[in-house]
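There is one chain below, alone, in structure tokens, taken in the form predicted on its own.
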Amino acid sequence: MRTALTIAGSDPTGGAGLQVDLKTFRSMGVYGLSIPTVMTAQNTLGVYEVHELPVDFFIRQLDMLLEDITPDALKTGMIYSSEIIEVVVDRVREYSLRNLVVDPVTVSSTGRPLIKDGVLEVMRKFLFPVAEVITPNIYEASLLTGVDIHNEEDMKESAKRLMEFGPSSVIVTGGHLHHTAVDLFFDGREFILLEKEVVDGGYHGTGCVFSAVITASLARGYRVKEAFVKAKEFVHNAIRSARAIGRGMKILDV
């Protein structure tokens, strides 16, 4: 059986973080492995507290897993500290891990910062160069590149700049342009734009689910371009059938 590893934060609602990654992996027919980077106190209304796990314990978890199992693909989500990034990069190289998907989580849907100061620079310098693909949303892409994104050309410019940090390919998600939801793929040679109609409402964990579908697809042997198409369709359908289980954002149906 193909396996995929998520290295991400824990979300008690199950709508984002490693919990929704695991559910998405299962929906994609891939066995999910998981290592938490942080614990959070959150619900569908917002993130209220972040508790960072000791780096030594994170290292112990990762080493014990990789000594036994080599995942076919892996993704990173919320990485709170530079130290964790450095460990991940070291293990990717040491164990020759393939198909790394980096979802550069920076803030919650309600605006709470989810990384420490200085993490973005370490992410750009060390994590992006070992990634098969990075999947920032337009806010994260703007933060990483300094490009204010208002249209498709801005998305393309941000993708070009993101490629300069060293990933094999870039997907910029979440552009609401011309009343449609636009996602952009770029591998240094060609741009691919996919559009779907915007579904009104607030939805929890869309970026996590999108990157998890990419990861599971790579684990199953698909190329990034094919995984991109699958992720766009999967997330759109999951949004359309999302459920309101609390008083805030809806949870995607995965």
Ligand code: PXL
Given for the second form:
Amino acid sequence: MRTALTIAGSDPTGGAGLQVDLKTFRSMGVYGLSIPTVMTAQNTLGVYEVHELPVDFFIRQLDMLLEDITPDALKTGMIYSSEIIEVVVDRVREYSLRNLVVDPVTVSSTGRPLIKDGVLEVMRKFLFPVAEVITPNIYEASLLTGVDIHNEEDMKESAKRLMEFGPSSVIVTGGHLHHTAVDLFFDGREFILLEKEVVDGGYHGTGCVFSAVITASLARGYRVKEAFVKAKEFVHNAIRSARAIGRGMKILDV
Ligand code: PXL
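Can you swap the form predicted on its own for the form predicted in complex with this ligand?
All chains and molecules follow, beginning with the one already shown.
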């Protein structure tokens, strides 16, 4: 049985964060492991509070898990503070962990910051170089590269600059260009652009599900390119069957 680890925030709605990662891993036939970085108080209307776990306890969770189990792939989602990044980088090296997917989560779908000031910089400097793939959305890609993204060429330019930060490949998601939802893969040699029609409405957790499908696919032995095609299809279908379980954003039924 293949295993995948998510290092992410807890979302009680199960629409994003480590809960949706675990569900997605299961849908993909991969056994899910999880370590929470923060707890959040939230519902489908918004994120109301973020509560950090003591860093020492985060380290304890990670070390106890890794002493026993070597995941076939792992992903990082919401990492609120920089101390955790340093520990993750260190353990990825120490345990020679392969297939690290970094989803540089910055802000919730309802607009709340999910990261402290300066942490994205630390992620870029230290975590990106050990990643198999990073999966920023266009907002995050703009923040990281300074490229204003309005079209396909801008997406490509941002992907090129993101590659300079050291990951093995990059996927920029969430371009809404000429009424289609465009995602772009780049590994320093080849660009792959995938498009689907935009489904109207507000959806919670799409980025988490996308990067979780990539992670599960890598755990199963697929390459990033193949994982990308799977993730695009999976998320599109999940958005089409999204449900309103509360009064706010719809969640993806994975
Ligand atoms: O969708 C980004 C995200 C990731 N992780 C957690 C979240 C959210 C969005 O609300 O709550 C824990």
